[in-house]
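Okay, so here's just one chain, in structure tokens, the form predicted alone.
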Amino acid sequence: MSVAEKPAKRPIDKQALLAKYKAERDKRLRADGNAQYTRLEKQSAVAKQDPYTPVTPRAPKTDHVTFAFVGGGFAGLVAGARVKEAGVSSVRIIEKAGDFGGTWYWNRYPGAQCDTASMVYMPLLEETGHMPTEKYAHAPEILAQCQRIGRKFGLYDDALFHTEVTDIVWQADKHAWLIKTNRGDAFTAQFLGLGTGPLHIAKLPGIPGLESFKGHTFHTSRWDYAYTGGDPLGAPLDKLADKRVAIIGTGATSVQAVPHLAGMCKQLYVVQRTPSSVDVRANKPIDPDWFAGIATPGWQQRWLENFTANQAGGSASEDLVQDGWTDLSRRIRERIMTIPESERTPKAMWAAWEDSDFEKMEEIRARAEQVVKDKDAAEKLKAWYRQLCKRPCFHDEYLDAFNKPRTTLIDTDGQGVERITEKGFVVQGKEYEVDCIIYASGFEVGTGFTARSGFDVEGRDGLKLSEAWAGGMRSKHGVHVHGFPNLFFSQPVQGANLISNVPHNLTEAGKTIGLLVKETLARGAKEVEVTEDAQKAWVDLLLTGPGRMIGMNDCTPGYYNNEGQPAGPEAKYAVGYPGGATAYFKYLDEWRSNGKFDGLEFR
């Protein structure tokens, strides 16, 4: 089947399908939830701090900067660029990796690429003059874009790499933040941004015997090319010809890496607990002549807004991106529009949403049948859940990898690996001996901000962030938090909460941060802070919305739904603007543009 071909439609028995979804979900539920995972750094047999860049010795910093940002991924790069554009030269980014890039610094596994189109995923393309080479850029190009931003805006000049923040304390008498690190630094910054994100702490499945394996092992975010051969640019993994290899995990990482492993190993075992939904990607090079025609001033902002309008409840008249995200949204809109306006109740609209999703997922399951020759494997590769229950995947070679003679799917029927032994792994009582185990188990997502960041911010009058957010996040726009002057967060929650394209959230937060730093300095003020009343009003507004996505509690376990466990009372605050992402971005642009900065105090 060609990558663009759509499988034939077939009748859908909704009740039977829902029963199947529930049965597949129930067998995967675990009482330990997020506690089933362990951090990579705690496992000496698997952990490797940084295989890409050696640590460079340096003297501790004890100086003062105007603006500091914790995190050198997209959030820090965009915020740093906007603050530099605002005329602030004293900018320092603190990053625990050896360079800029965030998750794209660590993810150099073979086949790594973005699942959202490059034109809207890669930040500051217009500002740097870069044309993506393909619709879905591969990791080396994304990392290179991060480095390009760093060079263009002078963000390398005062950056601290291989540095982890340990303490952040507000010094009221100095109107500045004191920042301490594991490298002995103790410097101050008038303004501080936090963009540590959810994808920087590599995790491992808490499988019994994890440390007992005597063969070679590594996590995909620390890919060992010295062992496998090849390189991040796609050279063949030519050292695996005599190796029996297991890759544990079948999420987005594995979907991208498996096609590069298949056919290169003496034997490849793909160990699956829950299959991903794998739709057509249809990647292709970007034509320079076409790009020259569309890359007129403001082009990327138009594309960002168009994608969001198509995917997140807007009303765009055209679809510039045309990918799997916008396809599902278009189907839902078209089905809802068939309902008479007087009958568009929440129940009717949910039914239309569900019908569209059933149709889409049936196509994705049918695709597995058509591509994978082994009928048993094809059946086990079918995803029995709604498409947005887990991160949707798109790939043109993953399913075909199971047609390679030395590639074997080891399906655990939702139970995972029983244990790791000295020689390999055990599934359903059978031991599989291997030379190498690769963990494609992703990053820590479901833990609290303080736990993931590795520090607890202490604000005005000794208030800890963990205390301020003890009952759930409180902010205005997801950026400003009362009690923490001159502090800015860059992340999606309590703003647009646009998960399909997180960089759009970060680019808008970066604009806000750059503007407010500039405005505070221009006014001759020393501090800017959201008022308690404005913060409460914003949170109250958020709670008038629909809350978490309907049906998430019925999803198969994963990081989208807290591994199937009750999310707790804090979860009701992990929401976005009631009007949706497009409405939020429009509102935020007006809030920035009118110059009133409603809800903030400058002093």
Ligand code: NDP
Contents of the next structure:
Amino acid sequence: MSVAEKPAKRPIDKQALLAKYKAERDKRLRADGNAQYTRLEKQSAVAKQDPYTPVTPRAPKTDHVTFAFVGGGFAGLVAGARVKEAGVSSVRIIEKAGDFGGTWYWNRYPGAQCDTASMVYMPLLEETGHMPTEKYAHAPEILAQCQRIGRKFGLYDDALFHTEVTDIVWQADKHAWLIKTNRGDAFTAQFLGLGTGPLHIAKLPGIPGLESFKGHTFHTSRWDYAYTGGDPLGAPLDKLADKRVAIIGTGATSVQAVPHLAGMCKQLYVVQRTPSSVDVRANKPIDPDWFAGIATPGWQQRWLENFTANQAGGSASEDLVQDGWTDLSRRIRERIMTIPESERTPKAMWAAWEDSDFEKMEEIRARAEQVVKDKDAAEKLKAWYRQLCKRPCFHDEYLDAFNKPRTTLIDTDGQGVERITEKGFVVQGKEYEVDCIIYASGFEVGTGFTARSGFDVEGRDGLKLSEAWAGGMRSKHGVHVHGFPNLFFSQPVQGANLISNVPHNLTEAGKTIGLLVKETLARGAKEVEVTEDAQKAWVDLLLTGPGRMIGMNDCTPGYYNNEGQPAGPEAKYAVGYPGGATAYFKYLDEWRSNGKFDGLEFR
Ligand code: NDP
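Give me the form predicted together with the named molecule now, not the form predicted alone.
The next block holds the full complex; its first chain is the one shown before.
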């Protein structure tokens, strides 16, 4: 059977499945939750420096800029572009990496690719005139798009790379932010944006003995091509032929990297704690003739809105993107529509959702069985949880990688690696000797904003952001925070909270930021700030929604559900607009365009 074909349906025994899901989950629950992980930067045995760009010496900056932005990923690029478009030339992006790109700067592992369709994932395609080459672009193309945005909007001119912010303090007398960095900078900015991203601190499993390994080792976000051979464009990893390699972790990263490692190593061990659900990818090149036909003015906005409408609380008569995400939502929606309107209670809708999910997951599990020839490995590659309990994966070569020579799945039965030794790793009492350990162990999630960004922000009257958000995030639109004038956040939470296409949230935040910088300057005002009442009203509105943990408590542990531990009181604020993403973007458009900027005070 071809991997793109759908396997035959089997009868579903819901009670047996629920019992299996519960048993698999219970096996994985650990009391230490997020504390089981350690930061890459804390481990001296695993290389952590930037392997891609040498650090260039430069003099510290002590000047003043109109707009500064912390983070040179999508958020900073789109905000910077909009502020430049608004006529502000003094724009400075501060970025800890050696170039723009954010996650796409660091993640250059072989096979790295976007899981959301390029047409909606890659920002500012229309403005930069770029046609994505594939339905799901590979990482080098996405990084190149970031660099293209940087060049097109002149964002390189004053960017500070390899620079980490250490302090941000509001200077009331100057109506500006004082920004200090680890490169000795101490400059001011009238307006400041923060877009540091959710997944930028590489983490390692806290496996005993991690420091003792004497072989070669690196994290997937610091891929060592000098050791493996090959390159981010997909050239074969030709230096591994005499190497025994272990890759620890089987999340979205590993699913993409393993097909490039399989068959190339003297021996490859893929070490699994929880299998990912791996659905059909069906990537294909984008046909320039087709693209020329659809790329009429406003095309990307139409595609964005269509994807979101098919995804998150909208209604769309057509599905332009047609991928795993829209398929998932369509199936659930169709199932719910079979319930007579008068009987659509939350319980009935949940049951319909669950039925649709059982069906999908059975299909995904059957795919493992049909593709993987080793029956034992196929069984262990089956994911026993609802599809949205963990990050859904889509790939057409991952499962087949286990049919490649010298490629072995080491399943840890949900317990993880027991120990790292000088020579390799231990699973269920057995030591496997290897030359190289690759950690595909993901990024820190579940810590507060200030812990993850590495700095606090001291706002008006000495108020610290860590204090303002001690009991949970408070904002209007996820962008404006009372007590922090001229400061804008760019991230999804308390806005659309559209997780399947994070860039849509960021491009909308970028528009808001550009507009507000322009508006404040045009009014001759020095400051713009959300009022306390407006912020409270927005948060109160958010709390009328269904909340974020719905259906997650009984999920297998992972970063979607705080590793299975009870979420703290602040979790209830990590939500989006109750009407859904489409309704939010519509509301926001109106809020921006009526000129009133309801809830903000210009002074
Ligand atoms: P994840 O956090 O998703 O995966 C980490 C892996 O390490 C899991 O399989 C985890 O197992 C495993 N692990 C953790 N501790 C141990 C241990 N002690 N022993 C053995 N295994 C262990 O990280 P990824 O880098 O894969 O993905 C992070 C996120 O980045 C994704 O969820 C996605 O949002 C994003 N991403 C997006 C892509 C895209 O296409 N846009 C591509 C790749 C990543 P367990 O599951 O049991 O915790």
